[in-house]
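Shown here is one chain on its own, the form predicted alone, set out as structure tokens.
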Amino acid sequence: MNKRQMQKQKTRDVILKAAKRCFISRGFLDTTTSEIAGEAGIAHGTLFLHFPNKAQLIVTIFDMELDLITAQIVSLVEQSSGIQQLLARYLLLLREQEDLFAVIARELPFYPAEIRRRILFKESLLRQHFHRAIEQGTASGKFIALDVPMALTCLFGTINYLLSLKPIFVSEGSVIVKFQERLLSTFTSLIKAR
């Protein structure tokens, strides 16, 4: 990589970090590209040299964050001894980026169709790992036979509900921390073989 390419990559990284900060504080929908450029300390036009529009910037951030979590989940699946440990570790990963995922959960219905589709696709990749873990538990007799996709819809729906209404559930701090034990115990008790 030559010096010009390195500078271009550095500027792109600065834009992504600034955009993420802006999106977390003001939301994806209410943040303007001029605010992002100001936060990044670049000219407004420079932003468009790297990203043709705000939607592309949003998609890039979503892809980066969700790819990171998906890669970590794959690693966790290999290291986890069961669904409860996998879920606990997944909640820990969410906590690390909780403010970002709270914005996504709150604003998702209002995003353009393409962005919603990409987010839901990435979430479906995460669900596959949980699906496999539950199927293995069912095959070994640890879990009851159940509609796994529906069980996961309930689980992920509950997590998204808590994230989307975070300001109602906690005035400060983590909504995941507040509800983690209840999420773990409720979900495992629902699927556990009697």
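The term rigid core refers to the maximal set of C-alpha atoms that superpose within 1.5 Å between the two forms. This structure is a prediction, so every number in the text was calculated from the model and none was measured. Positions refer to the first chain, counted from 1. What changes on going to the form predicted together with the DNA:
16 degrees is the angle through which the smaller rigid part turns against the larger between these two forms, based on C-alpha superpositions.
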Contents of the next structure:
Protein chains: 4
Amino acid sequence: MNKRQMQKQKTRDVILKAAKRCFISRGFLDTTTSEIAGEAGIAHGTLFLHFPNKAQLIVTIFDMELDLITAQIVSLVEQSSGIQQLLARYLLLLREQEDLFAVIARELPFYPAEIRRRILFKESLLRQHFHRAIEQGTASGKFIALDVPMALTCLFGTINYLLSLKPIFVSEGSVIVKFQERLLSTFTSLIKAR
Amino acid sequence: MNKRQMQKQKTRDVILKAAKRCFISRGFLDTTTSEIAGEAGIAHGTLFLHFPNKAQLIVTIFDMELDLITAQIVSLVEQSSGIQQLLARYLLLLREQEDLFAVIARELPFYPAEIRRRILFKESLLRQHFHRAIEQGTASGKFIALDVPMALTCLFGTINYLLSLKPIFVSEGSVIVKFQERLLSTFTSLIKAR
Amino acid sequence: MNKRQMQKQKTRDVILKAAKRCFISRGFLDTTTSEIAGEAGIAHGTLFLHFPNKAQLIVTIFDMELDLITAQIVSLVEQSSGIQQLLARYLLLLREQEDLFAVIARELPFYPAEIRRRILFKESLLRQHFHRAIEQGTASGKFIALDVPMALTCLFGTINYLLSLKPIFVSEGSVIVKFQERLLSTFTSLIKAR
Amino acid sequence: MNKRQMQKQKTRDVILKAAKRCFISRGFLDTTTSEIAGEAGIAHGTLFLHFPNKAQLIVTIFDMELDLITAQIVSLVEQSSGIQQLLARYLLLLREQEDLFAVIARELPFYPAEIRRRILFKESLLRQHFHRAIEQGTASGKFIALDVPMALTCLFGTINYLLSLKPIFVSEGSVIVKFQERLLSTFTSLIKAR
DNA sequence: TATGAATGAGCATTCATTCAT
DNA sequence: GATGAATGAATGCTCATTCAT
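What about the form predicted together with the DNA, after the form predicted alone?
Full assembly next; the chain just shown is listed first.
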């Protein structure tokens, strides 16, 4: 890679980082390309030299972010045993980047189909781990027999709901923190064998 | 009601129907008042003769649909129906206006505060009925003791999740139809005492 | 005049009275025909049955008001002797309907030419009396010799200026009250022979 | 300044000149941003690239013209000129942009508070210079002792009055020209000690 | 005569994208 | 490769006037 290409790559990275910052604070839908350029410290037009349009920029950001998130999930899974620990650690992970995940939860239905598919694919990988953990509990008699995929849809749906309407549920601070205990105990008590 | 008043009422209805059509196909946020007027076959300004602003127009549509649901649920509650029947009927009612409710689920986080408040207020009225039905079940030993508000957040959150991502879950047809049985049986089996 | 004509005349009066009230509180330029109709308790369209357009309505109001004002000025002149008394009484008269005169001062340049001419004609009648009073003072050696028309233009111009920018000079209450003493003493001391 | 910057500056000037032309012929209140853009031969949106909003555009025009006057008066004051010379020069400067100042005089009461404040602030700076000049005349026994602020309100009020009703006072040509001599000599003779 | 529903041109401002420099 | 000035379609809402009832 020659000097020019390196410079270009560097600018591209600067744009992506700036876009992510804007994205977290106001969401991608409400962020203008001009704001991103300003945040990145480059000219407005330069942005379109690196990305053909706003949509492609968001696609690229998600390509990167999703890989990061996947890595975190993998390490999450490796360190966790049992559904409770898995869920607790997952909530912790969400909490660490709550603003990012809240934006995604809110805007997901409006992203290009391809992005939506990729995000939900990553989620499905996670679901598999949750699925296995629950099935093990059921097999050992700790949990009742249940439609696990549907139960997980409830779980992820609920989390998504809390995140997407975060400002409704908490005026400030973390929704996850506010609800994690009740969510955990309710989910556990529901699936627990009695 | 004289001819004048009838004509006015008719125009109002024409606007509401046209707005609902636009709203379902493109969402409230992307529908312009000018488009609605065009779809309704009236002058742009006429719309504002019947509704003071875009938000009020949409509030009117929401209120009508949500009141319809609330009324039916209330009448069901008066017949002292259990949570299963309540939920089944609720899903049926959602299904009848599924495209509309899918749009609401998707766009809710982006609506002006006033509209969001109204929608969530109506939802909270519904929740009260569900709440009572579950508590009666718990009192009579049919259901386990549980954090009812949290359980309802799970329920409504899940439905909201399914609706908002409808195109992901079904390529065509109804998400509610696709999931209602599993949702019903899973929710029931989870809270059922054993 | 038959019953129908009487009714029409009555409605016309109601409109004129309502228009004047609106006019005083917000100015004619900012008052909509719809507001006037509302204030008058008649249908919006009815207004255009009595006046071909908004401009004609304002012309009519001024035709009436100016006659009233003229009558007041005449009685003012008859009761006053000397420029000081004349001016003091004039300021009193303005003060009694300060809001009306402030609106006129502000909006005068925007009225139809005909209205402007009539208003200024009434003012010129008043000026003649001031003129005579000053000339008598000069003749008796009480005042210095001066270009009386120009001095009066200063006087009326100043009053007009204070009225038209009333909200700048006083946050509430009367501009006339605030400035009358200084205006009177300054004007007197300026023209007084020394 | 490179070519890019020069071009931008040129566009800005074109907008300002076009805006001033529109403004003089129809007033600020009745001139639309679209008209200005058309007159300037640029796209409507381009206007907002150079000025954040209509008010700022007009403030810029006002500031330029008013600063020009203030600067000339200040330089005159530094040469320790008397009130007569000051007033004569002021009238001369007004005359050079008479149509513009006539519009301002007429529309001032209707401008947004911020614009009004700015205009009246500049006027108050001017008043200070006039104030000092008069006080010096009084100190040296050339003028009678008088309420200087009130006298200046009379002076500026009169000029404002003449400008705002210009079409009444002259069918064509300059009001300032028509009245400057009488205004000057009357004002001088009024305040002159005898 | 009175009504009031309907009209539709008009307005300030935004923003993704282009292209000459 | 980078710049940033220019574009122009698009938006929610107002209001004097008309005309069918």
